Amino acid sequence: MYYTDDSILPENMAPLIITAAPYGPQWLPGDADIPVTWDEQVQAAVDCYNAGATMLHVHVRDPATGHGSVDFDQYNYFIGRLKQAVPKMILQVGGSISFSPKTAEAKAKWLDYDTRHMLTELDPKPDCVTVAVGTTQWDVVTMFTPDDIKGTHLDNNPKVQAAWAGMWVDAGPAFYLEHLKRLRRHRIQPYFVPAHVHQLELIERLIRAGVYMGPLNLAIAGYGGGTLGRNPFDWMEMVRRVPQGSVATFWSSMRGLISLSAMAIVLGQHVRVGNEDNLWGPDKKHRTSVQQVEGAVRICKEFGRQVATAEEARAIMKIGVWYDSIEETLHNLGLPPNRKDGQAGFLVWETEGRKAVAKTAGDSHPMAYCMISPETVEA
């Protein structure tokens, strides 16, 4: 993103979009404020929305077991409930879900990736589905401290910690090329999650090849262990590299998320909070997902930036918008055009060739008047 002199002023920033992630699929009931019954899961969305969140990162728990659901029908049911309870909220379903076939016929029919491609066939449709581009080690415990997991099922449980440490996100071309195609067919927008700048480059190549044509909404993922860590210089490089017309959200883990959320807010970016990523406040005491949303709102207001309404969030992210050509996509994202045959040099968009009229008295710096007399200035 390109920062002009006035970009850093809060009144010139787009209103803050807060994503709530209150379903904590890696945690068990009792680890945190985990909703289990259908009513509790719906109420979590309502409470986060009322606190200021305008996007919901959706996972589903099977109320009968308390564990994360892999039942396609349960997701359809829950999304239907959410659309009734929080109709204005942007619903973004987690892309790591693999549905479990219920019958022998389904098991024989579904290929490995079909269990994930079924996300594109949810009914009612969510607004977005998270999409990873590039296979990545995703060791979510690598940056945890003993305090981070105190009182949870990970505490003093090396086998479970090792299982999470060995997690990989399988997202090679065989997956994401087909997944993006199916999402477009069903008019569900992808919500990209690059783990580092090289996956951001993959996304740009997909855009330049016409594999994806539409607005670019993404969350910069910083869990460490194969994804971005907490070095601020790396986050600044990600912000520098994302296209001017994209919408970027900062996303990290545990108390590191608090500092990175503050960075996002003052840089004009957006935030994701909730028990999926963090269980704590700066005082090392438990913070519920709603309290974390309220904390982001408080920081935002202290800085002087506005918090987005649901209508504003949809407009900023261009929910429901699609482009029909590579050129339209590149132009709307603020990326340079593709190179034409024989074209040399750095690329810019062609214009009609007319010279722009310079603004009168554009330089207001006092030193600009040092070569003319005070009388002329006063006149």
Given for the second form:
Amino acid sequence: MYYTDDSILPENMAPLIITAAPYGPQWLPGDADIPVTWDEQVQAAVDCYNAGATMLHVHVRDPATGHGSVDFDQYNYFIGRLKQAVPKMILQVGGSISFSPKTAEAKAKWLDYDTRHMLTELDPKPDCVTVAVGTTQWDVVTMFTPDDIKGTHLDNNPKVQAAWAGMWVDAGPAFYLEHLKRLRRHRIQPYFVPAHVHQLELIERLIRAGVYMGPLNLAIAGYGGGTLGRNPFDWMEMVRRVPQGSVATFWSSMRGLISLSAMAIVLGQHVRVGNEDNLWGPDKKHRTSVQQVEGAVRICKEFGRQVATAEEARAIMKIGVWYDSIEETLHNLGLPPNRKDGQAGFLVWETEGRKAVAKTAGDSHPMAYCMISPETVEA
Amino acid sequence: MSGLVTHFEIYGDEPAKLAAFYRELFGWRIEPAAGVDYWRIHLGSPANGTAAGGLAHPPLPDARGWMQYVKVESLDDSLAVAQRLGGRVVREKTAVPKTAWYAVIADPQGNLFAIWQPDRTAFPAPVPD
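Coords for the form predicted together with the partner chain, given the form predicted alone:
Time for the whole complex; same chain goes first.
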């Protein structure tokens, strides 16, 4: 993104989109405010929405087993209930799920990644699904301090910690090329989750090749252990590298999320909070998902930036919008055009060739303006 | 009180069809639970019967028949005793969230039954996806 002098004034920023992630699939009810029954899971969405969140990161917990659901029908059921309870909220389904086929027919039909591609066939449809582009180690434990897991089931439990430390995200081209194709077919927008600049580069190549043609909504993933860490210079580099027309969210873990959310808010970026990512306030006391949403709203108001309404969030993210060509996509994202055969130099979009008249006041040196002969002024 | 049968389950590949069978046979009220593959069986009159069991897909590959659940004080202790007496654990200790722990045992003659320890804090350990 390119910042002009006035970009960091709150009145010029897009209203803040707060994503709530209140389903913490890695936690037990004793660890955090984890909803279990269907009613509790729906209420969590309602409470986050009422507190100011306009996008919901959806995981589904099977209330009969307590585990993360792998049941396609349960996803459909829960999304249906969410659409009734929070009809304006943007529903963003976590894309790490592999559905378990129930029948012998489904077992024979769903091959390899089909269990993941089934996300594209959810009915009712969510607005978007998170898509990882590039296989990544995702050791969530590596950035934890002892305080971060104090009193949770991970505390003094090296075996469980090792299991979470060994997590990785399988997202090679054999998965994402087909997945993006199916998402477009079913008109569900991908929500990208680049974990470093090289995954951002992969996404740009997909756009330049026409594999993906649509708005670019993404969460910059800083969970450590193979993803971005907490070095603010790395986050600034990601902000510098994301296309001008994209909508970026800062996504990190535990109390690091609080500092990074504040950064995101004053930089005109967006935030994701909730018990999936963080359990604490800056004072090391437990914070529920709703309290974390309220915290983001407070920082935003203190700074003078608006918090997005659901309608504004949908407009900012261009929910439901698709493009029909590579050029249209690049243009809307503020990316330079693709190089034509034999074209040399750095690429810009063609204009009608006229020079614009520069501002008459300023502390820069409008050389182009000086090249235009001033009109004669009669005495 | 321990040792009492708390409830029972009936298994089938097509629970909805099985529900129709038992409804007609016994006049039971059998209703699907929302959002899960489980049908609650209410015994007694169709209007007021209490939930006493359920219909579900087989939780084990060869589970057939009616599974009786017997209440115990300590699931861990009962599993140990059952094994000492020649029983075999068919399904390890499993949580019904915020309700109970259960396990399935085969007695020395191969008959399956389940033990059930009510526990409001019961919950399975999360696993990385």
